[in-house]
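Let's start with one chain on its own, the form predicted on its own, as C-alpha cells.
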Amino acid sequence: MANGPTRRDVLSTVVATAAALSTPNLAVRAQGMQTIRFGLTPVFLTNDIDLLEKLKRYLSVATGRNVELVQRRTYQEVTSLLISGAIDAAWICGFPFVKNREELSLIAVPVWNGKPLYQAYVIAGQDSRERSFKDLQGDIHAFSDPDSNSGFLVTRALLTSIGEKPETYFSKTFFTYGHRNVVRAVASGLADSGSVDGYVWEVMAKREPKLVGQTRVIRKSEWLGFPPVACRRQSIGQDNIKVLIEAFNKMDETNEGRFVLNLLGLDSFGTYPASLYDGIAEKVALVGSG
C-alpha cells in the first residue's frame, strides 16, 4: 500500500496551485494592454543594445503600452512596413518621409544642439591627400543605404548638379546598410571616400575617437531636416500614436527621458512643420524618380 503524501508534497502542491493561479491574471492583464510596434532603421543607434532597451522601456512607461522594436536591414523594409500598417510608427529618414509625404504624417523630430537640423558629411580617410570633393573623382566610396537622405541622396543630388553620376564619377561604389559601417569603411581603407550623416560622425567621433580619427571631413551639405519619428497619415489620431507623441515630445522632462536622449546625443524631440523637409524634397526632385 501507497504511503500517503508527505509535507514536502502537500507544500509542493500549494505553491503550484498559487502559481496556476497567479499565472493566468499575470497573461490577461498582458494581453489587456495595446501594443505599440515601433520601427527603427539600421543607423547607429542600432548597434547600441543597451539604448534599445533604454529606449524601449522609456517608451513603454511613458506610453502605458506595451512596446515592441522592430528593425529590419534596410530603410526600405521598415518604410514598407510603416505604410502597410505592419508598424504603428518607425524612427525614418527625410529621404523617404518626402517621397511618401502623401501617406505619412509627423510624430516628432529630433533636436540636436538646439536645432530640428543635421548636414550630411562626405568623409576621406585621414591620410588621403584629398581635400575638396572634386577630388574624390575615381574614389571607391561607401554609400549607407539607397534610401538614406544623407548617405546617398545628397551626394547624389550634388553629382546631378554637375551633370555626374555616382556610378561613373566613382570607380566603384557600394552600401553599408549603416552610417557606423561607412565611417568602419572609409578609416580601414576598405573605402577611399564615403557619405555619412554628419550627426552620426559627430556622435561617433565623441564615443569612439579612435575610429572616427582615422577619417576626416572632406564636405558638408547645408543644414536639413533631422530625420523624424513618423505614422500612417490614417493612423495621426489613433491612440496609440497620440500617446507616443506625447511621449516622445515630452522626453526631456523625465530623467528617464533625459538618460535616452544622452545615449542618443540628443537635446529632445519636438513637433514641427512638414516644410522642414522642403530642402530634402528639393534633391528628390533634382534627382527624378529614376
Contents of the next structure:
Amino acid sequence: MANGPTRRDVLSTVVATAAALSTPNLAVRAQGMQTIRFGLTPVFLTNDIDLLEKLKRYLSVATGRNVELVQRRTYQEVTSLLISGAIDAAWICGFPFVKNREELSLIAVPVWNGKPLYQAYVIAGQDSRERSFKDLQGDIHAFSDPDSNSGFLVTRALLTSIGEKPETYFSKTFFTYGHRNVVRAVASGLADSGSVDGYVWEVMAKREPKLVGQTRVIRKSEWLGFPPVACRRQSIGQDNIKVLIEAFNKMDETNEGRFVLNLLGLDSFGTYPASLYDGIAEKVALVGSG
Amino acid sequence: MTNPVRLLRDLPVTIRAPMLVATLMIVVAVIASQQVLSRLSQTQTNNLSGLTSAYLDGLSAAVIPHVLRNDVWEVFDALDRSRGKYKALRPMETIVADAQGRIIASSEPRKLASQSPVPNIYQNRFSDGASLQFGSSSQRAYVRRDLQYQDRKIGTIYATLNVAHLMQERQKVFWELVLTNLVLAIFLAGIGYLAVRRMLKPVKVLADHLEQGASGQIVKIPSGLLAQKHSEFGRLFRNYNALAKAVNERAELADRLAREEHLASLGRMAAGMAHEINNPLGGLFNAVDTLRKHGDKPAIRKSSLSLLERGLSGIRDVVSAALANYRPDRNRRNLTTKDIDDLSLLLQPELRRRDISLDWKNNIEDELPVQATPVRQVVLNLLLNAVAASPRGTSISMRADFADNMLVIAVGDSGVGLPQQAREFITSTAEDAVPVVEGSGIGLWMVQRLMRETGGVIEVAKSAFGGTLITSRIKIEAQAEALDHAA
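Shown: the form predicted on its own; wanted: the form predicted in complex with its partner chain:
Next comes the full complex, and the chain you just saw is listed first.
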C-alpha cells in the first residue's frame, strides 16, 4: 500500500500505547481476564492479516479484555456462531441481520463517506461489451456469498423483479466467498460478471488499482444499510458488549482507532436504528415472495 | 597440389608437438563438454520431472475436493495462488478438467473458459501415454496428471511450463564450457609449445652439429651443452662426441694413408720406369754385340742400328711416359702397327733365353688415334709376364685386332694360370686397387694403372695353350668420330 511510512509511524504509536495500557491490565488478566470472542465475515478486510492484527490490538486495548477474532469461510457459519452464542459479537452483513432481526441487536454501524450506507455493484470485465444489466444474460456470474446482501441478494432481487432466477438467467454461477474474490474472478475472466460490495470495490480501487482496473461497474444499487456489527439480543447489557459498543463508537477518538479506521477506509462507527436495514428487508421480502 | 599431411609433416616438431597437444586438448574438451551437456540435459529433465511431480502433487491435493464439487472459484483460486509459487517451474498455463474433459477452471480463463471442452491439442500431446512432453523449440514442457479419488478418475490437470530458463542455462553452460576450454587449450598449447621446445633444444643442437658435419669436419658438441649428465640427451651427446672423434680419426688416417700411397706410387713409378728401361736393354746390348761382331756387313749393321734406335726410342718413350705422369699432354703420339711389331723385337732376347716360341699376329694396319706409349707398355708388360709365366720350351701368343672401334690385344701363355687375387686386381678398374699378392711384380700393377688411364678393360680367360689369355680392350672414340665425319 502506498501509505506505508505513515502506517509505520502510526503503528509505532499504537504499539507504544498498547504497551502502556496493557501494563495495568496484567493484574486483571492474572485474575482470569474475560475474553471477547468477535466474529468476522469474509469481507475484503479478511485478506489483510496486518489489519486484523491492528483491529484485535485496538479492541483489546479499548475494551481492556482479551479479544479473540473468529473467522469462518461463509456468512452463514459466522451468523450461526453468533446466534448460538459461541461468539459475543460479529461484523456481519445486512442480509443475515435482517433475516435474524428478532435475535440480533446492532452494536455499531460503520460510517463510510459520512453515511452508514453503501451500494451493491454489478461488475463486468473492463474489456467486455456489456453496457447494462440486461447484457449480462448468459454470462458466467460470480457471487460473493449466498448470505451477502450486495454479493447476492441485491442481484437476486433484481432478477426476481424481472421474473428471472440466477441459475437460469446466467449460464453458470458460482460463489467465491469473498468480495475481493468476485473482483479477482471477473478481472481474470473466470467470470464474465459479478455481484460485489460497492464499498469493497471502491476501497480496492484505491489500494489495488491494477486488479480493479480490469473490471468495470455495470450497475450500482440504491443506497443500503452498511454491514453492521451485531450481537445477540439477550447479550445487550452485558459488560463485554458494553465495552465493545464503547470501543467501536470511540474508535475515531484515538490515534490507534483512527489508524484502524484508515486501514478499513471508514470514517467511524456509529449507533443507528435497525430501520437502517429496511431497504434490505424489502429485498428479502421480494425474493421470499418470488 | 600440396598435400596437407605432408605440409604438416614438414613443420618443425616444436610446432607440431604443441599443435598435437592443443588438438588433443580440443578433442578432450569437446568430449568432456558433450558429456557435461548430456549430463546437464539429463539432470534438468530429471529435475523438471521431479519439480513437475511436486507441483502436480500439490495442486492435485488442493483441487481434488473442489473438483468433486465442480467448484469453479476454488479450483481457479488454487491455480491462481500457485501461479507465483513455483518459480523454478514457471507454469504458464494450467487447466483443471473434469472427467468428461470439460474445463472446470484454468489459470487463463479468457483463453480457456470454464465449462468449455479441453482443446484437442492438449489431449493429443499425450497420445503416447507419457506424462511429460517437450515442445518442438524446447522452450516449453507439457505435463498431464489424472486426478484420482477413491480409485476413480475425477478429472485431469494439464500444465504448460516455461522451460526457456533451462535452455538458457544449458546455453550458458555451453558457452562457458567453450570459453573455458578454449582458454585452457590455448594456455596448455602455449605451455606445451614452450615445454616441447625446451625438451627438443638438444635435438636442435645435435641436428645443427650433424648438418655442419655433413658439409665439413664433424665438430664435437661443447661440454657446456652437455649439462644433464644422466639424461637421454646427455648420453646421446656423449655418444655423438665419441662418434665424431672416431670419424675424425678415421679421416686423418685416410689422409695419412693417401699421402703414403702417393709416395708409394711414386716409388712404384720409378721402379716401373727402371723396369721399362731395363726391358729393351737386353735387346740393345745384343744389337751392340752384333754390331761389334758383324758391323762390317752393311745389312746387319743397318738392322742393328735400326734396332738400337727403336730400343733407345722406347726408353725415351718410357721416360716420356714417366714425365707425362707429371706433365700431361706432351709427347702425344698415335699408335702405329710398328709400335706393336717393335714389341716382338724387344721380346726376342727373353724368348731365346727361355726357349719359348711366339705366335705373333698383328692385324693393325693403320695408325689409331690412341696414345702409343701406354698401349706399348701394357702389351710389353703382358708379353713379359706371359714369358715369365710359361715353362721352358712352351709357346706364348699375341694377337692385335681393330674392329668395331675397339682395339683388342690378346696375350696368351702356357702357364698354370693367374692366382684369383691377381685376376681380381687386374680386371678391376678401381683407382685404389692395390696388388695384394706379394711378388706378383709391378708388371700387373703397371698394366692395371695404364689400362685405367686409357679407359680400357682387361678380361682374363683360358689360352689355346692351356694357360692364361689376357685380353685388353680399348675403345677408340676419336676413330669413330673420324669415321662419322668421313661418312
